[in-house]
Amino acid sequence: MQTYLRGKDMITTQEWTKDELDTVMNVAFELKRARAMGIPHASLRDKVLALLFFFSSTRTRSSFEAGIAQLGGHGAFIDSKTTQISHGDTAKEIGEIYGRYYDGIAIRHCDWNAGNEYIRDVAKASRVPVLNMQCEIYHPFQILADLMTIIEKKGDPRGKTITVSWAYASSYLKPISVPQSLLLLMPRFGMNVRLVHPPEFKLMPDIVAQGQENARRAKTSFEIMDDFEAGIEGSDVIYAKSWGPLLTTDDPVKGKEITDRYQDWITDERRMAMAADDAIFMHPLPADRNIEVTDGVIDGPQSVVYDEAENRLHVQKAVMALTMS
């Protein structure tokens, strides 16, 4: 267990070694058990955090709020479009002058080819940690929430198989920042990893590349498919979402086309019925229902989208608890 980790930025969990991304998980359920019984845990008494937000949240802004609250601080909300960001304020100044009005800086900005940059110009700036509440690359909460999960559910991942599968929506072009971020961190926690989609939809290579040498260090499998049943068959969790075909198009007009094609790939329960007898469904929220995923599947006995969610809250107080203190 690592016992000091202040100051350290969360942008992506490749940039934490296996011993920290340890800590986090054996912290994230010590503070998911102290919540569970009452007991009060104010490690961040007058910390405050801010939230700053260039892409609307439902989950992400709430249990962050819930978070820093629970851990004895303040979050304080900010949109970039009602602050002077959008007229000029730079990603350097941002950095500088909230690192010193803050204990931890935390944004989610998703734009192709500008969010992960922004994030990391403004860590560059920081004197505070800065943590990734998603971008256009990584979404690093979201999948800590997963293996947390996946941990609950299941016991020891190793061994275990995951499909990272894309799924149709017709709602709009899904960043790709979730299963990027599942397929580099599943295989260092031993997971053999399907990562399955239509030939439009791929990941950036660098990613899949680096996905690929984890799960050569940790010896476990790593295989991409394309035949969305085959992907599923005997796979212990199913995390099947939608994301664009950003790596082929970034005209949302040509990417809904290309999506159009392929609208018979949803999670149904004659396909959830083709994994493992004990599998799970995940899924990030919010889900397309009966498009993405029927009713019959992320409603039903299977389904954990709802632990998955709550366990965003805990591995989120868990950083912060670590690197803000």
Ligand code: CP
The other form holds:
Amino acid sequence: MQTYLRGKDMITTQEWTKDELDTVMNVAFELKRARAMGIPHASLRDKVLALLFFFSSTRTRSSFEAGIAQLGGHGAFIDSKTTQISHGDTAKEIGEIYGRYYDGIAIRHCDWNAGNEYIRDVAKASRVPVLNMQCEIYHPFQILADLMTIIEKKGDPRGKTITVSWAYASSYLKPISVPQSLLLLMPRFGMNVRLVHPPEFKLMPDIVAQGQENARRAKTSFEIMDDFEAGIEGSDVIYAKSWGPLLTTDDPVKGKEITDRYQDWITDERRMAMAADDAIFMHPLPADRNIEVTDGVIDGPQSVVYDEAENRLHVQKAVMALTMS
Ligand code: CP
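Next block: the form predicted in complex with phosphoric acid mono(formamide)ester (CP), after the form predicted alone:
So here's everything in the complex, that chain up top.
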């Protein structure tokens, strides 16, 4: 267990050792138990976390705000549109200045070719830890919550298979940060990965290569497939969600036209029955119901989406408690 993580940024789990991530999991389970038993755990009394959003959120904002309050601190929600950022405040200035007001800076910035760079520029200038609430490349807190949920539902994740699949959605071209972060983290905890998508929905080659390298080191398998049903067959964890064909085109009109070719990529009861008997269905939400996944699956006995959403709270509290104390 690592006992000194003060000041460490969480931008991607790749920058945390396995031992450090094990510590996050341990602390998250401890905090979840403490909350269940009504045991106060205000280890961040008087600490303030900036929550800077360039993109909307239901779960991320609420779980960070609730989490910092439960730790005895305060979350300051800042909508980027209400700041002077569009009038010239640079990432360096935000890092320097917010770093002097706050004890941590959490940022969601998902703009293509801009979000991750922005978060890293803030981190370079900041004297306090910077937490990535989602960029165009990574969504580390979602995936830590996913790992916690898999451990709760399946026990030791080693040797289990996770299917990280594309699914159809009609609402908007969703970011690729969730599947990319899954590919990076799950092999490090011993899971076999099946990445499944139509040809136009490739993920960033260097991220896939890092995931493959993580799998090689952990001696797990890493398959890339383009057949949805073959990808589900016998798998322990079905994590099927939509993402945009962003490596093929960043034009939303062309992207929608490509996406609409694959309207049959929906997780329904028939497909879910192809997975292992005790398989679980995961989705970070929001989902396009009856387009991406049927009500029968997402509301059914194999779905763990609400525990997954709850665990955002516990893993985020763990990282805040470890880095901001
Ligand atoms: N899963 C997730 O990040 O949800 P929000 O976009 O609502 O924060």
